[in-house]
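Just one chain is shown here, as structure tokens, and it is the form predicted on its own.
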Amino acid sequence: MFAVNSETEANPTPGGATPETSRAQIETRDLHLHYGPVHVLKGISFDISRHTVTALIGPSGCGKSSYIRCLNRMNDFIGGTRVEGQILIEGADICGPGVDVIDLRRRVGMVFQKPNPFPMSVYDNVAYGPRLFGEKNRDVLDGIVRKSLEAAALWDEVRDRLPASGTGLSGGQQQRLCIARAIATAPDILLMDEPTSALDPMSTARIEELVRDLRRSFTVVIVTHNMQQAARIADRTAFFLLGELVEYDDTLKIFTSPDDKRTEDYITGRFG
């Protein structure tokens, strides 16, 4: 049906597993997220592992954004937006009203549908996160910019290029650009949105290797319409339709053997 990436990567546990160590880094329970009366996300329970690469798939209109903006709480700008349930990073819920919702948007990076650089250099645009936090030594900054974009693969590239402006690179190298801004204040979990909608297939092919190398380094939460490209890249994949978590599995079962048969049915193009 699909050609599925079968190179998961074991990830060990130094010194064997704990309780404390072995749990999931986000942890979501009976979630259910309003926009005034209307009913985005209906009970989503699922849990997911550090260093993995997941994809949410769904036809449009089915909660998949909504449920990674709940992860950093980017719905909170929405008005009447209401939640209930748990969200857990690292087991502390951070829908609770005493979150340091800064502090969660600097450890949960975000990259979005459209290549989005500030208007200002390329130097710039990666440091402009960690002078956000306080961070003022050149030399410091110098190293966070450049092992940013080493890390989004853009710094060959760039090296010659720092002072020049972001905005004048192509689109590929600004999506790249973008995820190097993303994680130059060192999250631990990196949201995707769609990122290579916009892009052309050579692109894509970039973008879609480097998420498989940031694994190593993050726990990866991506949005795709694109459901080859979830088979390629991700480690286990979840199907939303209507607001609901209709499956949710390792990648190479949702594709070839789903349990459920509207995920079998989306898979084989039969809606959506």
Second form
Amino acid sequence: MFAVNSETEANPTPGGATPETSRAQIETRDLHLHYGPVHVLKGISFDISRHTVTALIGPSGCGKSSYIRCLNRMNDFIGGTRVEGQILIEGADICGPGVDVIDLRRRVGMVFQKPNPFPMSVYDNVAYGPRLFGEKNRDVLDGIVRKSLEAAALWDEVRDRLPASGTGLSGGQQQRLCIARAIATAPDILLMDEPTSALDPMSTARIEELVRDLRRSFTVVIVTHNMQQAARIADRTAFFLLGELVEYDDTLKIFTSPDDKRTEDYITGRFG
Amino acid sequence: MAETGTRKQLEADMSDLKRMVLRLGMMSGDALSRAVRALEKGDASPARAVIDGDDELDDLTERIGEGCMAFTARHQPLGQDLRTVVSIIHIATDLERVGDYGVNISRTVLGLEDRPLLKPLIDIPRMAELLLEMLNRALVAFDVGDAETARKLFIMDEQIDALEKQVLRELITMVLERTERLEQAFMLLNVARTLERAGDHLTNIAERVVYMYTGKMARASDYKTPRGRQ
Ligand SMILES: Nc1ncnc2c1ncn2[C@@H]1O[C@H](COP(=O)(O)OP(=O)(O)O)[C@@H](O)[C@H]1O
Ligand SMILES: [Mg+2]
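Could you output the structure for the form predicted in complex with its partner chain, given that the previous block was the form predicted on its own?
Next comes the full complex, this chain leading.
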């Protein structure tokens, strides 16, 4: 990757890519994470490209959630964490002390395992982020709410009940509401931590379809324990084990003929 | 790290599938070698037995296909398991085809109706012997996961091809000497061609076995001696 960059800078393509767009959107460089004495991530390095879906798979406790929490500095909420190494988003390190964490979280949205709509109306759930960032104009907010709900494939189901409570929706609808809320602040990157593990198969299928569509506008990084799900929706798949990134490749390759024996053993259910 | 119960079930189901493939392989090889022996000896009754046995071969192939479908629905296999179950479907088709060739040759034997052969067969039985050897090696490689042995089949298939050409040369000479031999020469040439195709199917199987166990596509043509350098 570094070699590719220096090459691009040395021979700029006429009218073509600047170094900013030719490099990967998320570059993780030898990332280490400690929770107090526990060494949770042990030298993670890989690149994630724009407008792709990347699945993180691996047994429970291998550090998938910890990793994506690094991408929007959610680990800051946990006392005693220490981060070493770098994560560059659009070329800028986000791990350092000088980072505007609020703006980072606007650019890197997150959807959690359990749908967690705020106890307020559907409308206010989606408008929450934009309002937080200072948007007061009702027309503008109306537009954002509608566009976000449409993008989350929820608009048709809730257009007549925008004032109703978000918590009154079905589980699958609540999760799509959370996705609408995450995209309302116009992020570049969407993180999803097992977003369908609390949902029934139909709702899961809708979210999966949605994720495939979202990748046209966003870069999606999704943690899933469901390998068939990863195979269905991800362009690239990263296999984590005991805090290490064992293998990262095209999804098809990972699930048909991975290079690493540990990956093979995991996907064929020999452990995990 | 402990194997899970699901993994044990998967392995049990997989070994059932493999056993069916091995059985199909033995039946196909049997059909082919019995057909060629019937031709050699001009004996119609084993030829008839081969033709009658074909239904059983077809049934088993079908059951393997169904078994693979059930296996996939049940285990949603990935990695080597996925490669194996997909390979098994292909391998079963190739084996069934080899069995069909045994039937084709048997029909030819019945068509001879006790007329003696032009000459004692030499190269055709040799082809059959070599094919049987290839088949046995392919089945062992399939069973124990020996990609190296599977790759050796690519070379053996070259010998089959060479023998077919040898048969052709000999038959041409015989026909040039006495044109009334044409009909039988044509028939024998057909048999040789059929056996050559059986070799191609066994080569396919070997390619599948390599893919199953290594995840890499092996092309027999990459291993064969380039033309003009034989
Ligand atoms: N807040 C925390 N404090 C201390 N240890 C934690 C915390 N969160 C996670 N861990 C530990 O970090 C490791 C990785 O956990 P996690 O990232 O949640 O894994 P995964 O998402 O792959 O299941 C585990 O050993 C877990 O116990
Ligand atoms: Mg987790």
